[in-house]
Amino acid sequence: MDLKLVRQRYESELYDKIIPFWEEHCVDREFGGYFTSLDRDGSVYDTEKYMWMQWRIVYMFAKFAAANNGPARWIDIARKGYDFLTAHGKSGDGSYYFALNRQGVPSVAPYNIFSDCFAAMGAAAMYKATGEAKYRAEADSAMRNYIRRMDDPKGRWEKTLSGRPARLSHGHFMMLANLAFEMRDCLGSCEYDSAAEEAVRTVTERFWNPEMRILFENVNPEGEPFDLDSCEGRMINPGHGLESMWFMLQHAERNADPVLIAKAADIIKGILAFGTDQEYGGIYYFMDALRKPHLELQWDMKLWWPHCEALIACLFAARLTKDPFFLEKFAELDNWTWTHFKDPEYPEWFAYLNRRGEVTHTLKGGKWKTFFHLPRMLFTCAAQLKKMEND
């Protein structure tokens, strides 16, 4: 594999196609914020503004502006989104709503802490790009809200009752580890370092089952961690696991922790072995730890974001371990992903395929897809490849 040629392909896709697509189509110039429900050609098919998607756009444009000394319009796009979201998006306790309508009127309650998660990331990236104190204050506020809400993430919006067992959620801890990394990188803050250490230990020690070689999504807070008698307990999300492990690797690299590097790399191998579709290729969306029926009917679909996270995880592990397995797996996934998700006629990539790899939805953005996983993957993989070229 010619690493330089691969890097150039990733950079060209990002800067010549993906960023221009979102620049042209996502900005709501009348009310502020962004359109994320974009069809194949970039036309808007819905105007609801989902908070995760909105803040992710702020984050990416601010990140690219800071990293590349990018054009002023990138930070301007991020700034206008930030202003809209901070003006309209906060509930009374400072938490962010899940969604707003086009005009900025709240449409879905603040029941999900990942709105705060991505607000923290977006505001932190704005501070790094501009140095303006208001962005730092907002990043700290949202980060503290996220940590405060982890023990009771939905608060009064929780619909389950006492009959449902308590669980620890892998997603909460993996994102805490990444958020703390972002706060250190963007703010220069050590305030969240201990929270990051605890999150990393929790992910790698409590959610990983070394005998089964599976990373679970939900574990029991006390006693035997793994519940194999329920669908929720057996829930496996390979994409989450792979994303989580490159978060672990970036934490380990920053802290010069070879033990964690080796463990995260081993977990990546376990996830790929379990989560890869051996018949049609690609990575499953959801799985059951015992391969029993899954409650989610779309479990065997192939989505863009697990493949994006797999590519990053493989390159991180390849660079940090020098194990040839990871570069070989990267080449395999690179071929499958670019062949199946890339739209041959329009910019941006498809998001949803059936198990065989056939496109099921033409959308380029929506309630769950925005300017985030794909551009972050292209940018991060290019950066890893550059480092590998120089090794």
The other form holds:
There are 2 protein chains.
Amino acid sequence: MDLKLVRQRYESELYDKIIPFWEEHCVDREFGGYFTSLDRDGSVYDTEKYMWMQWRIVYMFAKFAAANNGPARWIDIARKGYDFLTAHGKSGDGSYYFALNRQGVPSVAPYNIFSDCFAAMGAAAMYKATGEAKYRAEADSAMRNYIRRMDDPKGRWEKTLSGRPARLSHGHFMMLANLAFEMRDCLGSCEYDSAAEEAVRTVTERFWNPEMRILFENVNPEGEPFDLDSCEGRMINPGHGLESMWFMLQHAERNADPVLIAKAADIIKGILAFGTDQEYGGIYYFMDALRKPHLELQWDMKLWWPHCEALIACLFAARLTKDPFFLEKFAELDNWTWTHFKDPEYPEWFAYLNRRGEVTHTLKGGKWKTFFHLPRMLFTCAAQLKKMEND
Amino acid sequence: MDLKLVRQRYESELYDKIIPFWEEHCVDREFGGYFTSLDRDGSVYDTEKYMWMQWRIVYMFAKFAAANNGPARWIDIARKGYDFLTAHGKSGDGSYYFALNRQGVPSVAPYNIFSDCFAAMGAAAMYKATGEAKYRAEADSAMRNYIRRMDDPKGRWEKTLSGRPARLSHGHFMMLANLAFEMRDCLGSCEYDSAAEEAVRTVTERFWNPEMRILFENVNPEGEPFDLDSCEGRMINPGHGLESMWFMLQHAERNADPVLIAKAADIIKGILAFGTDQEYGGIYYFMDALRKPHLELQWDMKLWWPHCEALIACLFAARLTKDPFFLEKFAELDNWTWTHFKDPEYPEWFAYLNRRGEVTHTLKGGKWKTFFHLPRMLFTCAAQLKKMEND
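Output block for the form predicted in complex with a further copy of the same chain, input the form predicted on its own:
Zooming out: every chain and molecule, the one shown earlier first.
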């Protein structure tokens, strides 16, 4: 594998295809904010402004602006989105709504703390790109809100009652680890370091089942951690697990922690062994730890983002462990991912394939896909490859 | 097509396979209520008691007990479920919770009015089977609760805010029409007849777009009814539409309304033309009115219930219109449905297939499949066929 050629392919895809697609199609020049429901050719098929999707665009354009000394229009796109979202997106208690309509009127209540999570990331990246204090204040405010809400993330919209056991959710902790890393990176702040340590420990010690070699999504806070008697307890999300593990490796590298590097790399091996579709290739969306029927109809579909996260996880682990397994796995996944998700006719990649790898939706962006997983993957993989070339 | 042979096949499937499967596996003899998360062989893979699923079992066993002078154990199964659900299932304002745990402790809040809908149907069927006044009172109470909640169906769990346009939801009106029919049939009550008439008119006049020949799921209450600019406005659910149309035909037959018969039959033709997968056969789960990308990942899957509803709709229309189109369509759908959904090795049918018709889940029951659509279809189709034999 010629690492330099691979890196150039990733960089070319990012800077020649993906960024231009979003620059051209996502900006709502009339009302502010972004269109994310973009069809194959970039045409808009819905104008709802989902907060996760919006803030991730702010984050990504700000990140690229800062990292590459990019053209001024990138930070301008990010800034205009930021202005729209902070002007319209905050509810009474400071939490961000889940969605606004095109004009900026709130359309879905702030029932989900990941709106705050991505607001914190977006604002922090704006601070790193510009050095303006207001962005730092917003990042801290959204980050504190995320932490405050972790104990009761859905607030008054919580539908779960006492008949269902309380659970720890892997997603909340993995995102806390990632957020804290970003805050330190963008703000230079150590305020969240202890939260990060706690999150890393929780993810790697409580959600990983070393006997089954499976990373769980929901565990019991007390007693036996793994509930194998319910669909909720057996729920597995391989893409989430792989994303989580490269977050762990980021922390491990910064803290020069070989034990954590070895553990995260081992967990990646476990997730890939369990989550790979041996028949058609690619990684499943959802699984059941005991391979019982899954609650979700679309469990066996192949989504762009778990494949993006798998590629990053493999390269991170390859670089930090030098174990040849990871570069082999990267090559295999790189082939499957680029062959199946990249649209041969238009720029940007497909989001959703069936188990066989056939395209089921023509969309390039929507309620759950925006300018985020794919460009972050291309950028992060290129950075890993660059370091490996220099090693 | 030999109608008698077809009828015997449907009856044999119902009485020799489907009813025995649920009799054997669904009853929770320890805590009361039912198991509905049943794997291929009937083994339990989750014990959550979802209220729609629970009440539908009460309804179906009571219905069969009444209709067939069936064995005493059928009404006994229904009665024990009813006792469990009324003892544990009601929240403070009389609305039914969405789910209980195995022991009967509420696990999911009463955020959904279809829990009340299926409670009303179950209690009404119990009254018809037994004549006991308490069941009638419960049916009326749940029915009134359903009607009361129609204006604000999610109550305090509503997440939609003013930035999203208010919509009329087809599901609420089609179920009101069905519920009112059942109340009249089971209770002999005319109390809900005017609500039924209003529901029938709303479904057939407001949700049907005669130019596009598509039945919509969400329409605007004022002004132009069809919103073609949003995913929500363009959302189509062919199985829902077909189910709705045989509810309309039930009303039309009882009221000897030839105009409604012709209209519902015409709508069935429109739905089948739009909703049929021309490449792989079967009926899509969700569609977009303009064939733009669908919000739901599983839009192209083939589910057992739309096929059950399509079979009933075709036979109802065939009998009431004598148009040979419907019997031809029935034969075609009968073949596709029995070939793809019936499990060749174990009793009961599969629920979920991919677009090609390949089984994606081994479950026979779950959060959304219970002893309802399939047995109702087999029973209703056999009854239609019997009448057609005698015509």
